[in-house]
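Given as C-alpha cells, the chain that follows is alone and in the form predicted on its own.
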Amino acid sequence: MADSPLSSRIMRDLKRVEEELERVVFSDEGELCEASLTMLRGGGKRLRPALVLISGQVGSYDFESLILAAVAVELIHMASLIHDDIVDSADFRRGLPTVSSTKGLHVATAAGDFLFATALVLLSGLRSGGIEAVRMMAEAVNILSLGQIRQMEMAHRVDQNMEDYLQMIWSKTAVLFATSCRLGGLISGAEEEEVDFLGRYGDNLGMAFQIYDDVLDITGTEESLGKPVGIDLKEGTVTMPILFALEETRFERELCAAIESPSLTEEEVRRGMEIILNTRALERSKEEAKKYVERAIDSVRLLSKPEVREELVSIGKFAIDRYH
C-alpha cells in the first residue's frame, strides 16, 4: 500500500504472505492455476491478511501459523471476487479482464471453489486452534454466500431501506474483515475478551470500507477503480449514496427508473449519477463511514498491547484521511 499506515514489520511479513500465495496457487496445474493466478496478479491492498498479522500481535506472534491464516483469508477474498464477477457478468476488475471473461464461467466457478477449499485446508493444518479456525472461516464463507444471494434478490428494487443495505454490506464485506481480526487473535492465544474487541474492530472497519467503496463508485475514475464508474447504478445495486439520493429527491421518477431498468444506456447512467451528485448523498455517506471508523477505533482502546492499538487506530485514521 502506498503511503501505508502499516508498520515495517507487518509490511515485511506481508511480502512473505505474497510469496506463499503464489506458491499455493502454483500448487495446482492447468486452467485452475492460470485462472487463480489471473486474480492474484490483479493485486489488491492485502488489507485482510494485514489484519490477521496485526491482530496476531495481541498474544504470541507465531508467524508460521499466522501466515497460513493470512493466506487463507486472502484466498477466500479472491474466491469471493471471482464468484462476484460471475454473478455481475463483469468484464474487468482492477483494470484487468476478469477470470470469467477470459476463461469462461465453468473454469471461473471451479477456480473460486478451488480457492475456497484450499483456504480451509490451510487452516486445518494450524498447530493449534485449527478446528475453531476452520469453523470460523466456514461460517464467514456461508455468510458471504448468503450476502451475494441477497444482493441478487434485491437488485433493481427501490423498495429497500438502510437496514437492508447495512445487512447486505456486513454480509459481503465486513464479516471477512471481522473474521481476519478474530483469526489473528485466536491463533496468537489472545484472551477471549480481546478477540471480541478485535472482531468488533473488523466489523466496523469493514462497514466503513464498503461505504467508502460505494462512494468511490460515483466519485472515482475508471482508471483509479479499474472498472467503469457507476457500475452499482447500472447493475441496480442500491447503495448508501443511492438511498440518500432517493430520500432527498423524494424518489424522483428518473432516478427510480434508472435503478429499476435492467439495461441502462451510458447516457442514462450519466444522468442518474448527475442526480445523485446534485444531492448531499455523498457527503452524508462519507460521514456515516467516518462514524463506523470511529466505532472501530473505540473497539480497540482496551487492547493490552499498545503497538497493536496504535497500528489499528492508524489504519482507521488513514481510511478517513484518504477517503474524506
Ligand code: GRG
Contents of the next structure:
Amino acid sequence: MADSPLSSRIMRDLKRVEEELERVVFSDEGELCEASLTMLRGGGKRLRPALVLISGQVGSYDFESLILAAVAVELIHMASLIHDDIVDSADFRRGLPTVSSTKGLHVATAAGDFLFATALVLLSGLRSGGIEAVRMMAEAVNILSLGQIRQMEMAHRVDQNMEDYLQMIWSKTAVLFATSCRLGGLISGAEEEEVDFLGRYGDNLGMAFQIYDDVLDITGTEESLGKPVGIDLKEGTVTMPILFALEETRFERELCAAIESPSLTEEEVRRGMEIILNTRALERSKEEAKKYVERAIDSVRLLSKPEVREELVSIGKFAIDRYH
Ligand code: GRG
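Hand over the structure of the form predicted in complex with geranylgeranyl diphosphate (GRG); the form predicted on its own is what we had up.
What follows is the entire complex, opening with the chain shown before.
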C-alpha cells in the first residue's frame, strides 16, 4: 500500500499550508501564541486542509485563495480539539500533554477562541466568496458545538440508539469534512452541483473516519493513538462498536454498568473492552464504515474532472486498505 493517496501537487501545497499555519498562529500575546504553537507542532494529519485543496481542483485551482481556507479549516479543527480536551479533562493528545493540562483551562479556552476568530478573519479576506465562506464555517462550528453538548448530555446512557450515534458523529466530525470539501469547491468557482457532490463526499468520508476512529479506540495501542485506549468507554461515550456489543450481548449487565459508571478503574475498562472484543462489534462497525466510504466514492462519480475524482476515490480506498 502506498504511504499516501495524495498527489505530489497536493503534498507540495500542504507544505505551504504548514508554513502559513505557523505564520498566522504567531501573535504578540505570548501565552496564546505558545499554547497555539504547542497544538500546531504536536502534528496531526492535516486531512481537512488536504480536502480543501483537492476539492479546489474541481474549478480553477486558485492556490492563494485556497490556502486561506485550508489554513482556516485546520485552525477551526485545532480550536475544537483544544476545547474538547478541556471538556474531557484530557491529559494527552497526539502523544503529547494537552494545552489545557500544561497551560491551564483559562489559557486553553482563550487559545481555542483565538484560533477560531483567526480562522474567520482569514476567510473574510477571500478575494471572492468571503461572506459565504464565513457563513459556511460559522454554521459548521455551530453544529460542532451542538454535537459537543449532545455528546455530554448522552454520556453514560445506555438508552441511546444507532440513530443518536450517527447524528452525533455527523455533528462532531462529518460536518467539518463536508465543509472543507464544499469550501474548496466554492472557492475554485465550481458549479453548485459539483459543490454538492463534494459536500456529500465529505459527509460520508467523515462518517467513515469517525467510525474507524471509534474502532481504533478499542483495537489501537496507546502508542499509535497518542492517548490511552478505551477512552470512549471510560467517558461513557457510546460509540458504534459499543452499541453493537450491547445489542449482541443483550445489554449485558457488566457492560451496561461500565458505561453508566462515572469513573472506571483501569481493570474495569480492560474488562469492558474484553466484552466488546468477544462480540462481532468491531467487524460490523468496520463494515458500516466501509459502506460510508463507498457512498463517498459514489457521491463524486459525476464530477467533471476525472483526475480529481480519482484522487478523492483513492483517499477512500486508502482508508479501506488501512483499516480492513
Ligand atoms: C471550534 C471553538 C470551537 C468549538 C467547537 C469542542 C467542540 C466545539 C467540538 C468538538 C469536536 C471534536 C473534538 C470532534 C472530534 C473530531 C475528530 C475525529 C478529531 C480527530 O481528528 P484527526 O484524527 O486529528 O484528524 P489529527 O490529530 O490528525 O489532527
